[in-house]
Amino acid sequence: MPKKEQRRLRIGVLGAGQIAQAAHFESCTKAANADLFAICDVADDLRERMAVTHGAAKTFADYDAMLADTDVEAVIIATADAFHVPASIRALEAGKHVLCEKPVGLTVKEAFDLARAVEASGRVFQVGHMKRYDAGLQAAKAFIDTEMGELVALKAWYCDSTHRYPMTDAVQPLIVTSANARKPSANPKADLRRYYMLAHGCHLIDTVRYFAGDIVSVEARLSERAGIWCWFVDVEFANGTLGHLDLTVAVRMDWHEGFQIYGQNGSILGKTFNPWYYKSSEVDIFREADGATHRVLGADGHFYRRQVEGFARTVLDGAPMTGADVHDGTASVRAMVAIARSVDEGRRVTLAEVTGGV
């Protein structure tokens, strides 16, 4: 891991559940320019065990108490989705910088409210779309921006697997639970169509926006058969690129995620792995000029740690944000709502129709 720098961002993590244990605690302890300074969770047993395991300097049972601590400079929101927006707004109002897990909100109105709070705060706000820190995806993005010329078409797929839990259980740390953990008032998995889109669709949407920019409209179909939810989505991008998205939960095969991109001066073919393997995507970049294909190794595949370091560079050094900002997060929510509306109404839906009142 990179050697710790002298000046490091002091981060407090809200929530000590699965995503914090699997990703954020370790990322803060391994980051060169950040520290896991505090952990906040209402479950005393879980909070104190995590503090001992990961060496947090302070613990808090009360979120407002952590926000009042002047030594805490930034907060990672690692809670259930329903708490993302209210917890983020409270942190911003307390003067903290925020890295919030995806999705940024459950509704477009929530996302719009958060965007206004970010603008008023003057603080750094980043959404936890950690795939933007995959070296393979970054290489593809660099080629698109500097060499590809006109981007013509993009196909991308994100297909969860029926075998993902045995695979992730083998590589993740043992997740510790507590009967005292705070849960949302409604079960997020009660509506699986909505849950799968929020959990997985937001990754797919952010990835294609990272490559091709703003989405103008979508036309979607959904098949629910044999215990499989499959969305096929035709996408129109603002720059004229045509796109096709495949979101399927869950395929009867290995994790299946990737993309194909066709452009004026070359093409890109990418294969992305289950994120808990911490393996950079295999991305083959073909240059028409020399008729050769190039692939970046991306030996450092710890996307979550690299995300924390990028966030910290923006806060500490004023570096340009390399992750997803609140507007990216809002655009993702709007696209998900547009896809749902397109499925329900059987027509193409523009994102301009999806306003803050939804």
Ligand SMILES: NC(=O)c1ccc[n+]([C@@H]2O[C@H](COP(=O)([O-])OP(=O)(O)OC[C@H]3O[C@@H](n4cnc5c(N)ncnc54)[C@H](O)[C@@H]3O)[C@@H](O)[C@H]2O)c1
The other form holds:
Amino acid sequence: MPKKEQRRLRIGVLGAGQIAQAAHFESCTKAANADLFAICDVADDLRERMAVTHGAAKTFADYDAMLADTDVEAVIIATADAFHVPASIRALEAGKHVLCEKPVGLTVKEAFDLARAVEASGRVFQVGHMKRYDAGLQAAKAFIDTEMGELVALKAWYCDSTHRYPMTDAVQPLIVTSANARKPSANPKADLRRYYMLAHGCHLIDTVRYFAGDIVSVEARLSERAGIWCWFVDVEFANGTLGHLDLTVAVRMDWHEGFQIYGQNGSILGKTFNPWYYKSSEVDIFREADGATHRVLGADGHFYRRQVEGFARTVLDGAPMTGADVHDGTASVRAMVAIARSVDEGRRVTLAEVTGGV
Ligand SMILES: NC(=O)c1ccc[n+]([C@@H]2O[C@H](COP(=O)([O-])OP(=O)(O)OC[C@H]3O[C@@H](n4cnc5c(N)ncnc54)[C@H](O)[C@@H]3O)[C@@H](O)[C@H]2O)c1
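Switch over from the form predicted alone to the form predicted together with the ligand, please.
Whole complex next, starting from this chain.
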């Protein structure tokens, strides 16, 4: 493991549920420049068990009490989506840096409210789009930024698999649940169309924005047949790149995620794995300059730990943010709303139309 550095960010994790147990607790304990300092959850059984398992120095049942602790320097918000914005704003107002799970919010209005709070706070705020810490995607991004020249076209797909649970159950720790856990008043899975877009679509949108930048407009079609939700989205990027997205939940096959990018001086083909295998994407970068294909191994595929380290480097060392900031998170929410509206209204929708009133 990376050797622990002397100065480490003291992180408090809000929420001891699925994502915290599968990713954030271990990421904080393994991170070179951070520690799992505190765990906060209203569920006493869950919180205390996780504190013992992961060795957190302090535990809190009450979020405000954790925020009042001056030893806590930053928080990870690992709660249901509905709580992201209020919990983030409270943390920023308490002077904490924030790494918040995706999607950053449920509506454009609350994402804008959060963006204002981030600006007013002067604190570091990052969204948990951990795919930006996949070494394969980072190699693609470096090629795009330095050598690829004009981007011409980008296709990207994110197809969840009907076989995902046997796969993740095999590699994740046993997830401990509690009847005392706090859940949002409305069941997020009551509307699967919306739920799938928020849970999965935001990963796909952030990945393509990472590569090709801002999205200007979308034209989307949705098929709901045979228990499969399949969105095909034609995307117009601000830099003129032609874009096509395929979000399908769930394909009758293995996890199927990847991208193809064509540019002036080369092409990129990427295959991404189910994240819980912690395997960096296989990304083949063909360079016209030497007529050869290059592929980074990315031996360290712990995207979640690398995300915590990147966040901590920004907080502790003032390093430029390597993850998604609040504007990236907001742009993803706007794109998701635009896609939903395009499906409903059968027309191309510009992101400029999707304002805080939504
Ligand atoms: N990045 C990824 O790959 C990825 C994967 C899965 C889930 N997620 C995201 O992670 C988030 C959390 O999902 P989950 O399934 O772990 O949620 P969960 O509901 O299982 O766990 C959340 C926990 O937070 C606690 N909690 C909520 N509000 C609280 C409060 N105010 N004070 C104290 N405790 C509080 C609850 O009691 C619960 O135990 C979601 O936004 C989801 O989209 C991200």
